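Taking the form predicted on its own, here's one chain by itself in structure tokens.
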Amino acid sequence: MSTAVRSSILHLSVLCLLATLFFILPEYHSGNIARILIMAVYAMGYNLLFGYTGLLSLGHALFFASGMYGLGLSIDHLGLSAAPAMLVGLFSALAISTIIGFLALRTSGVAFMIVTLMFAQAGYLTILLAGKYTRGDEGFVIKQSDRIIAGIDLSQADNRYFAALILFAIVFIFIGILVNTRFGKTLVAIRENSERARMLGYDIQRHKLIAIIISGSLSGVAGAAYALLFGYAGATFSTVQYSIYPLLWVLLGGAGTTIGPLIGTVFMTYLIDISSEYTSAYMLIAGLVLILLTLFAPQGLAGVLRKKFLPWLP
């Protein structure tokens, strides 16, 4: 069995378990669910830039809140309803991460991950200092009569639930199939030796604004899925720790894998569940098990079985 078909295999299967989990699963775990497929979708976007191009970024923060109050301040003051304002939010989130890219490439390294967590800071402020229009830290309630789109309202459990299933599952399957194609095997060749890639004749800057472009606007759509589907925007979503999130997700998951952002996303996000039940100290249990994956299994989980198990793991 070819490569090709055992990836496709694993796609399909993957989406086929999250479609039978809800009809299974307790409804609080349900919820949490089509909350963790939102934020691995913010995670896949994530992934493409740090996983495999090797940009570190401490900046997608910016991108996620981007989507976020393009679509929340389309529907709260121009008054659109939810489907043209998740194109704003998408749009938003590609101006900026567009420009966002010319500048921060003009940097690599350590200070490419600086410029960018000072845009990401820049992004917050402008939210605070706007607090006319975003309501400042208090953020903002999108009202369950906005949340529909072709009748379906989003803000039932199971019409959210398929909701963000099929946002997933088109992000998915789009990565699956654009880190195949020349592009994103040019992205890996230029995350393992850019020079190489740059003799070769590839043109890396090029690359990686796009990469910066395609990962910005995933996380953007991201953003504005949560805030239809969870019906709110606050400013507590462009702060540090949501560009420090998708960061663990990715590594804990495995970083340059398809799967590994759903996978660290749903691990982080039941350790600190579970751990909260028992602590109140649970982010100390948290940073102990991230300590020992990173000691024990640096590649992630996802790397682990393409190591051990499944060397043909996208």
Contents of the next structure:
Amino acid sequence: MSTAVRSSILHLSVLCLLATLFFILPEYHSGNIARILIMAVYAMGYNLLFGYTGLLSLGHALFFASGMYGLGLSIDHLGLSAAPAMLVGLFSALAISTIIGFLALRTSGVAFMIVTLMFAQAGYLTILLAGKYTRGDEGFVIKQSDRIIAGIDLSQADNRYFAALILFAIVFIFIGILVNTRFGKTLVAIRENSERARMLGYDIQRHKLIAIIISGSLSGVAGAAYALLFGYAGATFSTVQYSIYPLLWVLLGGAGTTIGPLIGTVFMTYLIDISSEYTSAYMLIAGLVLILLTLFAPQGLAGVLRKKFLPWLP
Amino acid sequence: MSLLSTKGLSKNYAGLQAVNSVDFDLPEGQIRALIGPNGAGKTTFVGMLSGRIESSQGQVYFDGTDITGMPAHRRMGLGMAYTFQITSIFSKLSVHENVALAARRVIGGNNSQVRLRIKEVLNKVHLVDRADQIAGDLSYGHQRLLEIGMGLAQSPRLFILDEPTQGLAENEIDDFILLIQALSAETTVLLIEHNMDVVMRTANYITVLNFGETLAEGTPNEIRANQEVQAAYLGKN
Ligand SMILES: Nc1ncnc2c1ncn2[C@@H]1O[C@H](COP(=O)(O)OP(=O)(O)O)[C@@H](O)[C@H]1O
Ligand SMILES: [Mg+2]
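The form predicted in complex with its partner chain is what I want next, because the block you gave corresponds to the form predicted on its own; please supply it.
Expanding to the full complex; the earlier chain stays at the top.
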């Protein structure tokens, strides 16, 4: 069986499994998984830049929030309906990631991390300062009547689950294809040895910029979808914490693998969920697991799978 | 017609004049060796040709156009290929993918043509049997050959090699000489080389660099006979 066939089967099986889960799991978990799927979209966007291109951003919350507020504000203040508001969310994130990419790519390494962090902080402060429109920390609720696309009410648990799954599937397949294209393979080359890639004639800056734009736009789509499916937009989603999350999910699940972001997001969400039932120090447990994983499985869970059992894992 | 030339090309590293006003002219189709003692400025000089190192003064012309300010990747796009003095490959990727990355940039998305080129190249550098190995697991000599293969995969007009035979075994060096000789029909070669046997057997013409300046230029026989070169370089070897 060729690698491409295997990987298609893997991707489709994951999607089938997720579709089946809805009918098996109790309602609480299906709500949880809808949330996880949206966050996994965010993580997949992040992974394209971090896992495949090798650029560590600490400011992706800005892109997530751009999508979230692009959608939220255009519904709230411009009276757009959900579908066009989704597009506004997407294009806000696209525009912002283009600008940030253009500026941040003048730096590299630690400076790149700091610059992206700073821009995201500036974004957070802007949301607070524009409190008149964004209602700052408190955020705002998106009314049920505004959360309807093509007559489908996305506030309903089943609709919401399958909307999340469809978005996840689109991005999951998109990434699966993208990393196998010439462009995707060049990103990996840049991650592995950018000087060699440059001296093979690849335009490194251009590739990195495009990677940031795609990564930021996917993050923005996740932010917009989150606001739409869960009916809320708030400044919390633009804090540092939300820039760190996708990094942790991707590290846990396996950077530079297509399945890693999902695994990491599921794992971490349930880790926190379950441990918080037993102790209020649940972040301590999450931290501990992270440390153990970085010590014993630095390639993340999917990375271990790839190394031990499935060398063809995309 | 010269494929590559420089006028007064210089590099100053914070006070250290690594390359000093070099006028250089490389006709199309030639195999040129660039020799000189360690620290003579050879790597710096070819770095300025390929765009890897920014020049301090002077001009570089490729195929008649001034490319002095052109970024490295665009120079490669014009038909240059470059192998590093210190082996530089994608050590976590397969041998096949290493060559594929080189071939794809030139050929584009035509997969069957890319595969064909890869096979051709791996044959030439005797790495066909190792195509699926991880490049970093290869022996040092094989890694060097792989990097040369990555250059060949680009079918360059000008192939710049910085001490390619360093660390190769005797028989690998013989193969390398054959490879370069066979290449002369389609490619202009600029070869930095310490092994005088390789130089004498491949080069049509030699440039000797010493303290960042051109000390002598001539055919292998002329260079062999040159007293100054003997004193500066050959004598020490
Ligand atoms: N990046 C650098 N910074 C400062 N000095 C350098 C740098 N690279 C090379 N040099 C110096 O420039 C001179 C020429 O070096 P190089 O071009 O590597 O010589 P070669 O390749 O002929 O051995 C040497 O004295 C070396 O120490
Ligand atoms: Mg050198």
